[in-house]
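This document starts with one chain, in the form predicted alone, laid out as structure tokens.
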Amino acid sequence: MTIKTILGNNDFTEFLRGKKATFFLSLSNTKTANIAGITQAGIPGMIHLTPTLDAEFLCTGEVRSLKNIATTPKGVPTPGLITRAAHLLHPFSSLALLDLGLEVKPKIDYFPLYDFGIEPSGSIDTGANIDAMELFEKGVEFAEEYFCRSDYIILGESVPSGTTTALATSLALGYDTHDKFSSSFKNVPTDIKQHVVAQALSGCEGIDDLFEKLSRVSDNMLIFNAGLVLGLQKRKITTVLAGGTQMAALLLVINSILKHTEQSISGHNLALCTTKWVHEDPNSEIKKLLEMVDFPVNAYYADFDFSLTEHPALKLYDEGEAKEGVGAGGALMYACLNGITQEQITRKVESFLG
């Protein structure tokens, strides 16, 4: 297993080799996920539980708000298994959860669960109903107050239907991102997504204010983390965005806010790392998304797949049925930079499935 470069050079990852990281998992619900057929990131009728279950399993190795590990209708288990495997093989300095609007809080003790008093966002086709300015400011405030005890932060997410809200957000901000976003599906439900996004964008017609647009078409994860990342960059805290096209959309939100406020960042302490499945996804173009950002972006993918397993559920990843989530790409990067092999990750993930 190696780390390969999408943009930039390998100096950033080599600098992190052998270093310890704190892992943040951003968790939120958007009612966009309730639209039939728009996502397969979880169990039909219980999609809202996906981030809750991901948090429980990542921290404890158990799911406590449901009897079994959540899988998609086609039987694909959460990529949280990959992140958990990396953590067991070379533990993060700490695991922390960011509640950015959950319907059901995870049943865990001891692990930090930061609660910002945020409600789940609405469905973007009828209006996300977010106070984007307040949410952004909460992210900045948290970054200013957080004491980082490790060498760097890895920031992951679990937001069902997040690629749809990310697409709508980037289009509302003026970026040409059609056909560039990944999906939890192999065969993307393009018609459904296009209809929902079109309705979301119609709600922005005539609105020029950046934060008002975000309030209508975005999701809590993108807005809060824009504030968080900018706050961490101000403090020069090295941060890895662990995810695919949703995290690329986060960079586009940051880019727009910087232009809106006539500020800039160097990007020196910031990178994105995703999975091979996102990088090679024929239905998305993460590199082109990243090239829309005005500041320099270091971006990578972990050259990991499930070619060493015979488990049918895991083979579905290599067939394109799931690609990223729960910070899997960043977790694989962390494992690789600390000497963990593809076979070790594969066997550990297999052990979770029996």
Contents of the next structure:
There are 2 protein chains.
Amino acid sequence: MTIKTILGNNDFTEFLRGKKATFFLSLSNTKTANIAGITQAGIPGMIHLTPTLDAEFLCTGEVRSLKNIATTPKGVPTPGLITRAAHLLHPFSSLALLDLGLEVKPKIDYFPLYDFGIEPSGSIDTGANIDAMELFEKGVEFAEEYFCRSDYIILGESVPSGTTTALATSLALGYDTHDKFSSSFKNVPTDIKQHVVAQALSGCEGIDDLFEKLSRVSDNMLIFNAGLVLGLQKRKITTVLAGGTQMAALLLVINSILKHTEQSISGHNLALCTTKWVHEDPNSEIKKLLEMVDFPVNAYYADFDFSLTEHPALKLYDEGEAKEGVGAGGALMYACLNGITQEQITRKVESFLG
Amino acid sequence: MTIKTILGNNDFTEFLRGKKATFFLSLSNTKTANIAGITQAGIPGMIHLTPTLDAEFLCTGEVRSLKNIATTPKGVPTPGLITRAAHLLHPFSSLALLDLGLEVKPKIDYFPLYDFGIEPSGSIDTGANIDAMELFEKGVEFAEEYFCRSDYIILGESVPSGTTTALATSLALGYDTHDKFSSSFKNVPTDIKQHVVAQALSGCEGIDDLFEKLSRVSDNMLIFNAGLVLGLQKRKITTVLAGGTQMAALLLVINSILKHTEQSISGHNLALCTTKWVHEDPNSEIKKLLEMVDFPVNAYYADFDFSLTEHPALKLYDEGEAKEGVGAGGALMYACLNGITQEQITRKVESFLG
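Given the form predicted alone above, what does the protein look like in the form predicted in complex with a further copy of the same chain?
Let us now look at the entire complex, which starts with that chain.
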């Protein structure tokens, strides 16, 4: 297993070799996920539980708010298994959970679960109904106050239907991102998704203000983390965005906010790391999304797949049925930079499935 | 793979088992390396690039200032491959580069490249032309200010023709070290080397002052690191000198400076670790060099060879064509103390050669 470069060079990741990371998992519900057929990230009728279960499994190895590990209707287990495997094989120096509007709080003791008083956001087809400015500022404030005891931070997310809100967000901000976003599906439900996004954009017509747009078409994860990342960059705290096209959308939001406020960042202490499945996804183009960002972006993917397993549920990843989430790409990077092999990750993930 | 004791006992290394190290690579050019036939450490006509390429490869896995990995004329790849292999299998907590007078700076981002404003030193046959006192003090100062976040420091070097300057230095300081120094060659070019050393020593005739002698016959690595090591010892920062007879010469320089200034150190937080190839070298006697030091010295070698490979370029190590450098001995020790096997190191080094 190696780290491959999508944009930039490998100095950023090589410098992190052997260093310790804190893993932030940002958790959020948007009611967009309740639209039938829009996401595959969870159990039908209980999609809203996915971030809660991901948090529980990542931290404790148990799902407590439901009997089984969250799987898609086709039986694809959550990419959180990969993140958990990395954590078991070479533990993060700490795990922290960011509650960015959860329907159900994870049942976890000891682990910090940061509560910012954020409610789940609305469905974007009728309006997300977020106070984007306030949320953004909460992110900045958290970054300013956070005491980082590790060498760097890996920021992952679990937000069902987050690629739909990410697509709508980037389009509303004026980026030409049609056909560039990934999905939890192999056969992306384009009609439903496009309809929802079109509805969301129609709600933005005639609105010029950036934060007003975000309030209507975005999700809590993107807005809060834009503030968080900008705050961390100001303090030069090295941050890896662990995710695929949603994290690329986060960079686009940051890019727009920087332009809006006539500020700039070097991008020197910031990178994105995703999975090979996102990198090779024929339905999305993460590199093109990243090239729309005006500051230099280091971007990588972990060259990991399930070619070493015979487990049918895991083989579905290699067939494109799931690609990323719960910071799997960044967790694989962390494992790789600490000497963990593809074989070790594969065996560990298999052990969760029995 | 185990650690064998040359001098002292194994408590020092056992205490470091599982602990994290920062790896310092001290990089320097001396124009002595331009003398035809004096060193095998690099590509003829581009010997001066060796430390630059070693730094690039160690940090990034790429050689950027030249197309290929530095090899000797017989095709022996740099021992930096061993150090890089150790770093991949069990990463150092950080890598730091000390520019002690490089002709060409390595093309590396992110990694700290400490710049002390030091120029490459002159050829010792006509005079190294170093301000030894100033350089020594720069080393002390760096040690006083350095914030060490690891449990200990491993100090390696890449200085082409460094064994020649080390031999001249030790002789100039009055140690009887004839025939005790190693070389990058199997068949040491004794005539050329002895001629150069004799020339260097003749330039010291009639000079009593220690630092004045060092200014004429030594190299930047030995002088700066004497200050660095003494500064670190004063702060009780555990330090492993990763190298063979050059690092033994460093201990002799330290020994002379201590006598000169009527000071002493316990040697308790200091050790040397080299390779089996240096330990078994019939042309040098590292143990005898170390026994000339007045304070107690812990010294070890990593019991590693290339008996598990069939690769002809690596087999040359076992035939004595290359022995040490880029901290290979100390890196092997670090790997060994963290559970890495000879098999793992061998496979990883092979993977670099394709």
